[in-house]
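A single chain comes next, written as structure tokens; it is the form predicted on its own.
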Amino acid sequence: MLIDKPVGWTSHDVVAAVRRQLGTRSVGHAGTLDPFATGLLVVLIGRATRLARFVEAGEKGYEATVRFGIATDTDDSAGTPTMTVEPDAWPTREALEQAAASLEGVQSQRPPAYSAKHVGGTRAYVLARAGETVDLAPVDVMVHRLQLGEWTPPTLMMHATVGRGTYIRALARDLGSRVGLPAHCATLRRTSIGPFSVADAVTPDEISLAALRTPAEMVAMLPQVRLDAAAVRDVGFGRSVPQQDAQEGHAALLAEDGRLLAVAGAVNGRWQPEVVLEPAA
């Protein structure tokens, strides 16, 4: 199912919801969205939680504002100043996308310290509320593409299109930091993650056995792979079947109506079931 998450709520609230409308607690998301932020959640249901982890490895798409003068504890606007610059004059457009072009890429990036990152067991953000110190260590990440929108200083419009695991919040006060000011992301809505758009989504007061989506089209974007009878067989007790065709990567397995029937990986010109949904009774 695909959400549009509003403002003010968290992806829980979001997943709460969903049980509460379809009564069952088997629901998970793929990508966690921030309170403040709002957009696209992949809310996944009974036995199609177990496929978060293909959801979440597309490339997801934002549109953000950066607010420059301005640096926060959290790296976004629901956090408490900590710098506050006002320029003489403001960055060119010029100086802004050359800043955005050197973003672009593999980054090594510096997590914000109110993160879901793990610091000795313990979420950074519990610690950094508790007022200890978080340093995190960077991790790198892509930034496949940043494209400047309007810019009416002190704010700037911008889209991205990062890989998994990036921080649009860091990203914008990258984004500062390379035109000498602070900075920090005062909106931001994911508009995508993989093939999927929050222009499909619905609202919370729209969720419905009818916005459910089939297992099958959650993964999609994976190559689709139909079996034959004694094939589903095997892949229900979880045992590998030949490819047709050398293939790496995943792929999804179908029956002949098109059912999922499990997501595989690339062995040894086998599929390997690696997620089953409908094992061998």
Contents of the next structure:
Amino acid sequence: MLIDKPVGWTSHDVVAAVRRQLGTRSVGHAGTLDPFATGLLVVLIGRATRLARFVEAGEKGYEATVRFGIATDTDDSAGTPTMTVEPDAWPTREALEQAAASLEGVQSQRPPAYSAKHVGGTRAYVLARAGETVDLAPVDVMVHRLQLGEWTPPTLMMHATVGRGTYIRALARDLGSRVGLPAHCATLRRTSIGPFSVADAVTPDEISLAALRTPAEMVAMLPQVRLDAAAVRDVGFGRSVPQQDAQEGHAALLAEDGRLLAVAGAVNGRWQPEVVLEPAA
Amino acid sequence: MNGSVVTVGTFDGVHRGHHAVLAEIRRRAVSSGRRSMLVTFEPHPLEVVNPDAAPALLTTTTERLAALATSGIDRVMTLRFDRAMAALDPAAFVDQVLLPRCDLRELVIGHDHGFGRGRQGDVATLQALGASRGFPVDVVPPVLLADGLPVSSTAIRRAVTGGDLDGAARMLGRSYSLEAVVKRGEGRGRQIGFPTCNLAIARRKLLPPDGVYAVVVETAAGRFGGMMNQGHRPTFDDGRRLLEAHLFGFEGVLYDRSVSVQWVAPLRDIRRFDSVASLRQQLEVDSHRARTMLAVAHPDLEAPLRASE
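Here we have the form predicted on its own; I need the corresponding form predicted in complex with the partner chain.
Following is the full complex, with the preceding chain placed first.
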């Protein structure tokens, strides 16, 4: 199910709403959204919860506003200001374009202190809340595109397409430091994950069975392989099946009628099931 | 038995508000050693009094009696509602029907109740009547939803008509459903790989908007998930309005057998298909979505995810 998370809700609040509305316990989500952010949250139900890692692997699109001149401890608008600068002149659009371009591609990104990253076995935000100084090691992340929108100082709109593990809050902070100003992410809206768009999402009060998508739709980004009856049985037992032509990566293994049986990875020229949705009886 | 604790009403839908009234008369009957008794009517009074304003029904008489049969009430008395019955004022109804025929000792009514000619028998009138004839009259307050609105047959009719099946189910305490006899069809579904039961529906039964729905069907052969086409069949262009249910994993025939169909969730609107091939392709998509919904809503059904071979 695709849900448009309202501002102020935690991702878990959304999961709880789905549980309540559908009366089912087994509900999970792919890719957390912070409470201050809105937009697309992919919620997975029942056996499909195990498809989360394939959904999370998709490129994510965000619309964000960056507030220059103010840094916060969380790098977002929910935090406490730590530094305020009122410059004589705000950076030009050209300077911002240049800074944005330098943030594209593979980046070494320092995660925000208030993040779910682990530091010595503890979540970074737990340490940060306890008042400890959190030093997170930079992580390599991928920023596919960083396009600037309207620039009405001190607020900049931007559209970012990023890979797994990239913090838009950190991107806002780093955009500031490239132009020599403190900055934080004021608003954030996730517009897409892989092939899924927030335009197709429902609001929490529209959660119903009718909003459910099939497991096959949730892995629409993977190449699809249709299996014959013998291969269907093998996959049900978790056994690998031969590939038609040599392929790499992952594929969705479908029955003849198009329902999703399993997601498999390529191993030695065969499809090895990794997540089986319909185990053989 | 030592007289009856009685309630009177049409009880269309047998919803959560009705159940609160039934639970109250059962409780009183048990504690006073009396019999619990429901007095109801057939047909719906408005069909006699003002047929043009009579609503389509949430439950046919058969469905209503089936729902009441599991309520634990000692006796259900169905009175024929005709012009003579409609002409009785509340006092006459009490004196000529409830006291002699039911051995009434206590009367319990729902909060929105009115009976007798022109629904004159409101709570105050009934309490005055009861005082003069020596029986107490008590009112069961409405059952309120989370948003504070009372459960009522009218609110449920509005929800069903508007396609809000979840809302209707919350007020009913169960999914909205239909009992019907399976008729022999023309076998066209079978030809394209989706055999269906064609259902004969009662004229006055209220239906949600036309469309394709995920359903649960209870048959003599067990419970099955399925999908149901409700409406006319534009692709075959013969103008008739029909309910046709395809049951997942069911092989066999149910002709002339009675089945119960629960509406679970809407799948899509009815539309015309250019070819039987494109209809068939759409039915495959529909069946995957229906199975996905049923796997979540009714995990107890056998293998709702698997295709019928």
